[in-house]
Structures are given as structure tokens and as C-alpha cells.
Amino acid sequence: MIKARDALTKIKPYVPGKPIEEVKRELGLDDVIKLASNENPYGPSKKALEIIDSYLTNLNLYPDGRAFELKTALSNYYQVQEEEIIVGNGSDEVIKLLSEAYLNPGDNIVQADVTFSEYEFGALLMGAKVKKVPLKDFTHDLEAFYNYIDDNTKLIYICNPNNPTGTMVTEVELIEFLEKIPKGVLVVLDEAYAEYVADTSYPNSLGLINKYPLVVLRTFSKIYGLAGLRVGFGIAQKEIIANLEKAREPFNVNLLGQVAAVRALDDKEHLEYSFRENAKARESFYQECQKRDIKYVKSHTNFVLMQVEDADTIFNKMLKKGVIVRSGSVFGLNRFIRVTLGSIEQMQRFWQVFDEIGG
């Protein structure tokens, strides 16, 4: 038996939310809804769908390895230079590139103890260590982060808003934190859910990338509704992006993903509609929780973390009735489930099933 790298022994494969078709096969169900992976229930932009259709006959060709059109569109939209952008196969890939570009065995990253798992995956893959800072009121405790930083710290991850809690840190808090970061440490601000935030104290992170060693991550998988095409990107100083480009594989973002992302970025109407409908669904969810005297964490995203007696029990009972949610046990939150905010019909189904099982 050929021995694998020692670093792999510490890695647990990522377990995504169960796909609808898998649940149908396993449980013999015909009608299943998924409220587990924070996808946009209103689908992708019609403009994106139209351009995808027109490019289907080009699938025999490789995509643009430099993603020129997409980078140009992102550059214009965010008012940054193209050299300050890297495009990835989802923002997950950019996280992996950061690990490959900056981490050596013996280095460490600092992150929250309850947050997106891919930060830890990338670090462990490179033989680095992971230092986890407990959340404070379900939110990143940036003051406590300082106590975890040492001479071997290379990357600090801040998921803002945080997955799975939906909480956020403000611009004032972020800048105060960045001002105190030691030299040689890169801060990664994962803003996968930024487009859902209405709070005016949310950081203008792109205005900070040339003042601090900061990488901002965004994705087309959430509000833009293109999760199936896997397109994400990072914005940072040119020198940082140049390092990431050295670790990037050629043709990493597929053809349909590139053209769809360009059109989705241009569809302001779809973006605003998704934002409005999500905000209404979130407020309605809070009201339903309050009716049942259920505790929840106030969210700035398209999901809500709600308290239950036993997360895995609720997850399995709901699954058998065709409603897929996310058990908090995967995050170490055994008394919480994370519920993606769906359409009106989906949320009615959720509460009907939740009440039926005695949640």
C-alpha cells in the first residue's frame, strides 16, 4: 500500500448538504425541497440563462484561461484593476490557492471556531496548523483573535457575514483589527453573502485592499444563483494576486460559468429582486420563530440559525418528509439547525413539516 502524505490523516472530507435527487432515491420520495446549502431559491438571472444557451455549441472549445471578459466586467463593476482580481472555480478554489501560495508546514492560520470549513481544509492540506477562536454572541471576536496570532501565523480568516451564524463585524471593528495586525500576516475577508447585507455599518472592504494586507472573497453561488457553475473571485493587491496566479491551474473556470457570470453581474433587476424577497422571507421567518417561542440568531444573510432540542434528530425527521435542512452538528452546534430562506411556498412547507414532527 502506497503511503499518502501525513497531512491527509487530519483532513475530514467536506460533507455538503444532501442533493435533492439523492434524497429522492434513498427515501423513495417524489417531492423534496432543499433548504440546506444557502442557494438562491429564485434561480439565476434570465440574462445568464440566455447567454448560456447561446454558448452551448462552443463546448468543444477550452474556456479563456485568463477569464478576460469576466475580469473586465468585475473590474468595471467594483472599480478595481484587472490585475487585482483572481477568478476561481468557486471562491473555494481561491481559498485553496491562498493555502498553496502562502502556507508551509509549521505555519498556522487563525479563524473562528464555528465558521466555513474550507479555511481549515486548505491549511491542513498544506501541513499547517489551525488556531480557532471562540465566537462571542455567535460573532467573530476580533479582540480575542490577537491572543492567537504568533510568529508562525500567515493567514487570518474572517467570514463576514459568518457562515453558519449569519452575524457580521462592522467596518469600525474591521479597521481597528487591521491596524493592529503584525507584518507578514494576510487577512482574508470572505464576503460570500455580502449582497444580502442591509446594515450600513457593513465594511466597504474594497476601499481597504490597498491600505492593508487584505484579500476580499466574493462568489456567484449565492445571490446570483449560479452555484452549479462554480464561479468565485478574490480581490487584493497586485502582488498578492500574482502569487495566487502562480498556483492556479489553467482553464480553472468553465466557459458557461464565465459568460453567465458576466451577464449576471449586469442584471441589476434580478439582484434587487433576490435581495428584497430574501429580506421579506427573513423577517417572516423571525415572526414564525417568535410565534413558537423558538430562539434564533439574527442574520444578515439568506439563512437563519435556529435553536432546537437536538439538531440531528430534527434533520432526520424533516428529511424523511422531504425537507432538507442543515444540521448544526457539522459545525459543533448540536442544538441548532441552519435553514436557508426559500420561496414563500418552500417556507410554508418547512413550517408545516416542522410543526408536524413536533420540532
Ligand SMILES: Cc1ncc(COP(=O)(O)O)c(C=O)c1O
The other form holds:
Amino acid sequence: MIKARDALTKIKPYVPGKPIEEVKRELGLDDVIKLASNENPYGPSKKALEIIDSYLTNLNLYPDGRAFELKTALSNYYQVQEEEIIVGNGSDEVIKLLSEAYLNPGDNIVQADVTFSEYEFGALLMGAKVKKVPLKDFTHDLEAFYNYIDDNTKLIYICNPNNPTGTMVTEVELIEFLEKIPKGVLVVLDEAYAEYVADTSYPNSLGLINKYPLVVLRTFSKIYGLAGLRVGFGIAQKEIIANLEKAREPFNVNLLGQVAAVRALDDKEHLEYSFRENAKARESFYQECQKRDIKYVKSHTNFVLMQVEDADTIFNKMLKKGVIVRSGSVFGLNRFIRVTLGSIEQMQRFWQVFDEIGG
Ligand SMILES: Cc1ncc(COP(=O)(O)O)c(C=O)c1O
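What's the form predicted in complex with the named molecule like, now that we've got the form predicted alone?
Let's see the whole complex now, leading with the same chain.
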């Protein structure tokens, strides 16, 4: 047997939300809904679909390795320079690039416990260590983060709003934190769900990138409804982006993803519709929880963490009835399930099945 790198022994393969087709196949079901990966239930923008159609005959060609049109569109939209943007095969890839660009064996990252799993994956892959700061009231405890930073800390991840809890840190809290972090540490602010946030105390993070060593991550997988095409991006000072660019593969973002993302960015109506419907679905979800006396964590996103007796039991029972949710056990939260807010019909089905199984 050829021995793989030692770093791999620490890595547990990512367990994604179960795909619909797999559940249909395995359980012999026809009608399955997925409320497990925080996708947009209202689909992609029509404008994005139209442009994809017109590019299908170009699939024999490589995509633009520099993603010129997409970077131009992002640069105009966010009022930053093109050299301050990196686009990736999902923001997952940008997280991996950050790990590859900044982490040597023996370095460490500081992150919340619990948060999005890819930060840990990237660190372990590079032979770096992961320091986990317990959440306080399901929210990042930035005060406590200082106690975990040491001379080997290179990256600090703040997932805002946090996956899987849906909670956020405010601009005031973030700036207070950034003011005090030591030199040589890069802060990564993962804002995958930013477009769902209505709270006005949410940070205007792009206004901070020139003042602090900060990388802001965004994605087209969530409110823009393009998860299947894999497009995410990072915004930071030029010197940071230049380092990430060195680790990037030449054609990392596919052709359809690039053109669709440009159109999606331009489709304000789809964005606003998705935002409004999600806000309604969230309120209605809270009401349904209250009716049943179920505890939940107030969320700024398109998913809600709700308390149950036993997460795996509920997950499995719901799965058998064709409703895929995320069991909190994958995050170490055995008494919670994370439910993506679906369409009205999907949420009716969710509650009907939940009541049926005696959740
Ligand atoms: C907080 C967070 N960051 C990043 C991602 C990855 O997004 P992408 O599809 O852009 O790779 C996700 C996806 O679930 C997420 O929840």
C-alpha cells in the first residue's frame, strides 16, 4: 500500500445534505423534497437560465480563465477593483485556496464551535491545527476568540451569519474585534448568507477591507440560486488576492457558471423576491414552532436550527417520508435539526410529516 500524506488521517470526508435522487433510489420514493443544504427554493434567476441556454453550443471551449466579465460585473456591483476579487468554484474553493496560500504545517486557524465545516477541512489538509471557540448563545463569542489566538495563528474564520445557527455578529462587534487582532493574522468573513440579512447592524464588510487584513467571502449558491453551477468569490486587498491567485487552477470557474453569475447579479427582481419570500417563510416557521412549543434559534438566513428530542431519529423518520433535513448530529448538536426554509408547499409538507412522525 502506498502511504498517503499524514495530514489525511485527520480528515473525515464531508457529509453533504442527502441528494434527492439518492433518497428516491434508496427508499423507493417518488416525491422527495430537500430542506438540507440551504439552497434557494425559488430556483435560479430566469435571466441566468436564458444566458445559459445561449452558451450551450460553446461548451467545446474553455472558460475565460481570468473570468473577466464576471470580475467586471462584481467590481461594478460592489464598487471594488478587479484586482481585489478572486472567483472560485464555489466559495468552498476560495476557502481551500486560503488554506493553501496561508497555512504551513504547525500553523493554526481559529474558528467557532460550531460553524461551517470547510474551514477545518482546509486547515487539516495543509497539516495545520484547528482551534475551536465555543459559541455563546449560538453566536460567535468574539471576546473569547482572543484567548485562542497564538503566535501560530494565521487565519481566523467568522461565519456571518453563522451556519448552522443562523446568528450574526454586528458591525460594532466586528470592528472592535478587528482593532485588537495581532499582526500577521488574516480574518476571513464568510458571508454566504449576507443577502438574507435584514438587520441594519449587520457589517458593511466591504467598507472594511482597506483598513483591516480581511477577506470577505460571498457565493452565488444561496440567494442567487446557482448552487449547481459552483460560483463563489472573495474580496480583499490586492496583495491578499494575488497570493490566492497563485494557488488557483487556470480554469477553475466553468463557462456556464461565469455567464449565469453575471446575469444573476443583474436580476434585482429575483433577489428581492427571494429575500421577501424567505422572510415570510421564516416568520411562518417561527409561528409553527411556537404553536408546538418547540425551541428554535432566531435566524438571519434561509435556514433555522430547531430543537428536537433526538436529531438522528427525526432525520431518519422524515427521510423515510421523503423530507430531507439536516441532522444536527453532524455538527455535534444532537438535539437540533437544521431546516432550510422552502416554498409554502414544501413547508406545509415539512410540518405535516413532522406532526405525523410525532416530532
Ligand atoms: C457558510 C457557508 N460558506 C460557504 C458555503 C459554500 O458555498 P459554495 O456553494 O459557494 O461553495 C456554504 C454552503 O453551504 C456555507 O454555508
